[in-house]
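This document starts with one chain, in the form predicted on its own, laid out as structure tokens.
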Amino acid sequence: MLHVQNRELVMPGQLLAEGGYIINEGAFREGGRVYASVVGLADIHGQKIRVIPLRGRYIPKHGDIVIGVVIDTHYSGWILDLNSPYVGNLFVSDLLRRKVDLVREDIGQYLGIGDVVVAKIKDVNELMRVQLEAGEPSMGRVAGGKLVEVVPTKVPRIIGRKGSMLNVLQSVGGCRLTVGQNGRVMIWGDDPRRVNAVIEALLMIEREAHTSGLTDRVRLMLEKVKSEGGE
């Protein structure tokens, strides 16, 4: 028995829902009872039942994608911020694919302070310790483009289900994007006017996570910007 609605806002301790529940991130159970351990809307699908946090900072997962900025070097790779409270350490072989001769072949070639990365999360210990890896295709240093910043909870939301806001944001807005897991979002194109409007879709988006509606007002508001450039 459901006792909140699909979307509905929740605070920690509230009563979900009674039965055989499914529960992932943001609920927990007691006894036959399911309640929210946070501040966050109901996600409510089938028999599985979670809490979306409204705010919270990134806490990294084995296998996700995320941006990266190197703030330090050490003998064989970088310090990573992940825009979390726990930093990324990318050894010069998982940038590069291969071994690398550490007193042959000086690694600030290929990285330096203030760079930024994409990334992905190869291992987690107990220790809160993050290795990363950057060596597909799609990975590692970036060039050009711009950097946006939002609140790591919200990135489900500038996705979309089945990718569907990230396909407006790139088909309608004319631009590329990449994504991160940690609240980071690269943004390229040719048009700046086009670049800024999807920005500030991210941002409406970061606003407005919670509304429903919400893709067809960034497509109308990207549409709007599209056909006064003369497209």
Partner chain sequence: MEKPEKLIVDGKRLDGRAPDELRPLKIQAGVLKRADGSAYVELGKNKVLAAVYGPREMHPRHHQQPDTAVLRCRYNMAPFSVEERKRPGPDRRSVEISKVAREALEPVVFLELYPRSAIDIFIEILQADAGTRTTGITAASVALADAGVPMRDLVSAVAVGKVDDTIVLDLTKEEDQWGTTDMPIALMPRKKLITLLQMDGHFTHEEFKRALALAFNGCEQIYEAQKRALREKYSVKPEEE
Second form
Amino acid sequence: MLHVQNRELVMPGQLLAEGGYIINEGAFREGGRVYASVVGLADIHGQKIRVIPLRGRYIPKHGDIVIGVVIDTHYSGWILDLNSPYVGNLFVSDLLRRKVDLVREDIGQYLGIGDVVVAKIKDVNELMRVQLEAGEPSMGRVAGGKLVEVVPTKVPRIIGRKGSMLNVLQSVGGCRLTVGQNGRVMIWGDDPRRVNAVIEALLMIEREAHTSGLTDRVRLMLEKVKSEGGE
Amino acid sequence: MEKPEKLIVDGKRLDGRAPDELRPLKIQAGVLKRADGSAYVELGKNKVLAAVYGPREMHPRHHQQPDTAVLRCRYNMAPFSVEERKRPGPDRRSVEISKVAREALEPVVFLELYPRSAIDIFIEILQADAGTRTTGITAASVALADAGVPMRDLVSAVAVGKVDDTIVLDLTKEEDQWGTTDMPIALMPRKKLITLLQMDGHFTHEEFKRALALAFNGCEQIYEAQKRALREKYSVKPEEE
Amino acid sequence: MYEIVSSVKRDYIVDLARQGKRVDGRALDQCRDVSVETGLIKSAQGSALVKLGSTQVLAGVKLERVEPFPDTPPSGVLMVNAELLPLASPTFEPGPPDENAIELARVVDRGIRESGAIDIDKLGITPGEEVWAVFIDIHVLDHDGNLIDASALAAIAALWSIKTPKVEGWTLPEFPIVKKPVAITMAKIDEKLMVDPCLSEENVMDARATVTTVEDGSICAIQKGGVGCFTREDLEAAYELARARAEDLRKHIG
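Could I see the form predicted in complex with its partner chain next, after the form predicted on its own?
What follows is the entire complex, opening with the chain shown before.
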């Protein structure tokens, strides 16, 4: 039996349902009852129930694409800040995709402190120790562009259903984007005016993530900037 | 101010409240930019700000727990928050309050979800008028929810006491000073579980039971205000051009 | 703890500076939006909450009777203290004031003291025995850059909000506040001076200069910070900027 409606805003401790529901995230079971554990939107699909969180830190998950910042180096790799309670460890062999003779090669030539790296979460163990890999062509150190940080819980909205929002941002916005699940977004574009418009659009998505018709509003906004022409 | 002859006249307290009445309460969620979560609470003349950072990396590292997050809490009074300027920094009172406040909040937080990390709560008393620890806990619990920290429930807190032989809810500074009893309580309202309880003064068994009932009632009102504040911050406001 | 700034962010801000632009779209000589709210704290004789963009600072003033300093027996005492509360930034840690908090308090102190903003000689009670002490406590609530200007403005606005203090034993008609010193800080990034740096600018700046001026445009305090350097021309320009912007901020006082 359900006690909330789909898409309803719920509070921690609020009763969502009774009975054999499958909990996805943002909820917990006590006895035969399911309660919300975070402020968020109830999302119910058949017997599956979850609460889409509206705020919260990024927690690394296997397979996620993230954007990290190098904060330390060690003998065989680097430690990356992931905008998360947990840092990521990137071995040089997982960056270069080859064996590296650490005695003969200075790994400092590949990455330094402050560098921004697009990486994939290769593994997370039960102690939340995070291994990264960055060997694919779209990964590794990034240069130029603008780094924007948004609330990580809003990332799914920035990407959109089947990448629809990201598509609009890139095609109508005239910029190239890399979106990290950890709330970091890289933007590259030739026209600073359009880069700024895309940043504006990202902030708009962050603010209005849970409203409908958002993709159309973003498209409209970016089209306006596009039609106003260059400098 | 000198002790008035009576603190309750014709069933009304010095500020005009009935014995079972809360002071005016105002709660706002999400008032700071840098913090992961924050809340501002006014209860009568109390003005309290709470911020939450985390879960974040635990420093120093040797304080990390392999299987759980560690909740840390710091209660602090601004030097100008009280009549006579308080010297900055922790004293024995604030260290104790930090501890009991942390223990009042810890039961609701799913710490086991974030091994090795820290969740930090900072409670700042900007203006004090009795009941700062309970107001601080009320604020901190909203700040935790605002930070998106998974919780079993919110925590609502209030003080009850005895003034002129009457059991009253939510004591003011005068009532705390000249009354006989002060009992701060924090509650997980959904399951009616007490997470903070302190008392100094004197209660008979009967008075204690009545005080508890009054406190539960007060917490219930605070709970509704906390949820209202969070709803206000997060409810859907489609901004049309 | 300090923040490691990503190379991408640094390059972006420096690149913008080269074009005479700023990360939040402001002009180089433009302050963020300012608001000043006084009288919030009833337990203090004076108080002011200053918002400078997202930076928030609360200052409270308490008046207390104390023994004077032996070298100035008839004069009142001024004390400025600043707390970088851990609630205000992930990089602030609990504990006694560190060098940043102490520098902040001392820069604010110098602006007020050296401008003669408070007529301290009027704060004697019994010469050599008892005088009024003015405690200014600066509580940093949200750190998004330029704490010095926000704190200095909060302090002076709190002092001007006192009027006739409600404190036992006060006999003067009014609190003797006479001047309005205003601190303006400029960050130097890639040879450009930027007024009122936000946090991301502070994180990449080479150096900063704070110039505190009073109503007639004269200087009462200066503080250079950061490891970079200033030329003489920089300082000429900084002074002109400080004087102009101080005039705007001064409108928010008293």
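These numbers were taken from a predicted model, which means no experiment stands behind them. Numbering follows the first chain given and starts at 1. Heads up, when I say rigid core I mean the largest set of C-alphas that superpose within 1.5 Å between the two forms.
Shown in the overlay between the two forms, fitted on the rigid core, is a CA shift at L15 of 2 Å or greater.
When the rigid core is held fixed, the Cα atom of G163 travels less than 2 angstroms between the two forms.
After superposition on the rigid core, the Cα atom of L202 is displaced by less than 2 Å between the two forms.
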